[in-house]
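There is one chain below, alone, in structure tokens, taken in the form predicted alone.
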Amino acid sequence: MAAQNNAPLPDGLEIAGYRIVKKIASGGFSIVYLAYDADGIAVAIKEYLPSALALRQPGELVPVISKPNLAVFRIGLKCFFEEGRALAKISHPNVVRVLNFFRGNETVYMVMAYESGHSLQEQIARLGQKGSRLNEAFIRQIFIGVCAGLREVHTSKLLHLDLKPANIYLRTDGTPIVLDFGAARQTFNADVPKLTPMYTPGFAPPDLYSKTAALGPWSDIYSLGASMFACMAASPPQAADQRKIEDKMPLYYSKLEANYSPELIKLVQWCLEMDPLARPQSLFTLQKELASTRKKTKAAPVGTEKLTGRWRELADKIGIGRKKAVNK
């Protein structure tokens, strides 16, 4: 993920009626703060603060924009502002709640719902520590509900485009939230500015990589079938760009035989297909396809299966790529 080189909103600050308690997380386009309402109740507010077109010191509240990026600034601030108000249209249980949204200190804020639990990649990454990794009944239950959640999403023509495990919450119950709609545009409609979006290699469809290819819901699919990958093999799989050069995914789905199913692993090649009109064109045609053997596969307790050496190795060669931005 880029990083984050601009001071937070002071703990304490009041602003909108809402008191900032911490921060708790950033990235290249915004900051994230867990904040209590007039009522007290938790929410989590996301601020529009890209760190390569502005800049906050530390004791300041508006954030400094220099002259050259504040028209690309004032683009990507109608996008978040137009996506927190699609996004409040949403009411799903497997979507991050948004609550309100509002303009303050020269940029836009996204009051979100807040809910205890933790993110699909750090339930890989304990288990990988352990030598584990996620048995297939849960990955499946998973991502039914991550499914169902994009579809209204797709729904209301809006792409997420950085989907994968550190985006998708598991509440307590075990139930998936998906978040962080930061890299998310009104790419259906061609009439909306484009930023250049961010996004994670591994992760990435090669759509993102070109500047004529079209997004659509097959884009977000690839990052679904992605994310199942790293579920399995406890490491994302091949960059698609160097995918282009060389395809070493064969051989890594092979390694997956010992411990999943026929139909998982052919489900997941399917979604990660280099052509975009190869992969399945909707997310009700893959949700489909993960609950039609769901009832077959035994429930085994998560993590009780350990990882070879063989995938050890293999997970360090193929590493988790860091965020950066696509040139288009």
Ligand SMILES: Nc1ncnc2c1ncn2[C@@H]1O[C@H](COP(=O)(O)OP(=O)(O)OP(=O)(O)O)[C@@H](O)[C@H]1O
Given for the second form:
Amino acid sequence: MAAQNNAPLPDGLEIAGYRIVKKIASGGFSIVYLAYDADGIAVAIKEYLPSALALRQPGELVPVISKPNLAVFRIGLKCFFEEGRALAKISHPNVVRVLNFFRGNETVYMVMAYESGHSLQEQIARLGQKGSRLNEAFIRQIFIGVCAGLREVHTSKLLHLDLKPANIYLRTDGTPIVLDFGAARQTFNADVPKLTPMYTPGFAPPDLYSKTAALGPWSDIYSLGASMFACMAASPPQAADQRKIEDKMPLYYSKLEANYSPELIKLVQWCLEMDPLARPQSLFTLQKELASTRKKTKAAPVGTEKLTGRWRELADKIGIGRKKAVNK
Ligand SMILES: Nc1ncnc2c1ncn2[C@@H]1O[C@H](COP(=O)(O)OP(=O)(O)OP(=O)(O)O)[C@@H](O)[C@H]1O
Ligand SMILES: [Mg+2]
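Form predicted alone already given; the form predicted together with this ligand follows:
Expanding to the full complex; the earlier chain stays at the top.
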């Protein structure tokens, strides 16, 4: 089942009342397009097209799925559809807004509100190239918003299970949105067929590697800790399966001390506990910790002073990266 490079839908195609403008991203499981609805409002349409299972040639609309792949393709399709349906019920400023979903070309499409911005991963990478890091006030602010959105997701009995900076999107006004619920297939009731979970090394909790461990809010909390760590270190934490063999994280935490408050480092450490019961058990706890220590800590003003252009504008809008804002 080698991964194939699938041809995107052609620009200008009309489908279910939407007009495709262009492809904006493609991953292993889907292709995302910018499109316009009948009123000319921009939407993002995500097409279910797992490249290991389905092949679409240039000029074709319907992908070819070989017989042996058909059953797995259909289970994934049902999950994608269910995920869309569950997400469509969630309306929260920090969760991507699902507007519609439809069938077509023998696959499924999820229509989302189009958000203009960039991923947190892009921001980490940009700063990392200059040897800079996100500052503490910014990290706290972003993750308070992410927790708020995820609380709503957990209330709907969904888990995300693939939280990482690449799936946290920042609007141009700096507010975060949680994206890509591709792995949110595991409901608390586990009444959907379980596909092989996807692991993103470093961000996946040890619970996901184990066949017997229960998944719950604590699993997403591990990934949130990992995402905060990635913001601070500009690289993911050690993968959970490797930590089981030799845990090098204590060394990495100590390297963060120069730029971040002990409170924030301890909080990240708490989220990244290998034992699920040793982590914060709810997002509310995490959110409260992020907010309550915000005023007490005097974060070192790292990185963002060097920002220019688009990033400077963003930093200005949300009031980060300047001494007065950081120490407020
Ligand atoms: N609602 C949206 N508005 C604007 N851009 C979006 C939206 N949803 C997704 N995108 C863009 O598409 C990219 C990929 O989206 P997403 O993370 O949902 O899919 P993916 O990682 O390709 O999924 P998979 O790994 O399941 O194939 C995002 O980083 C972002 O650039
Ligand atoms: Mg993604």
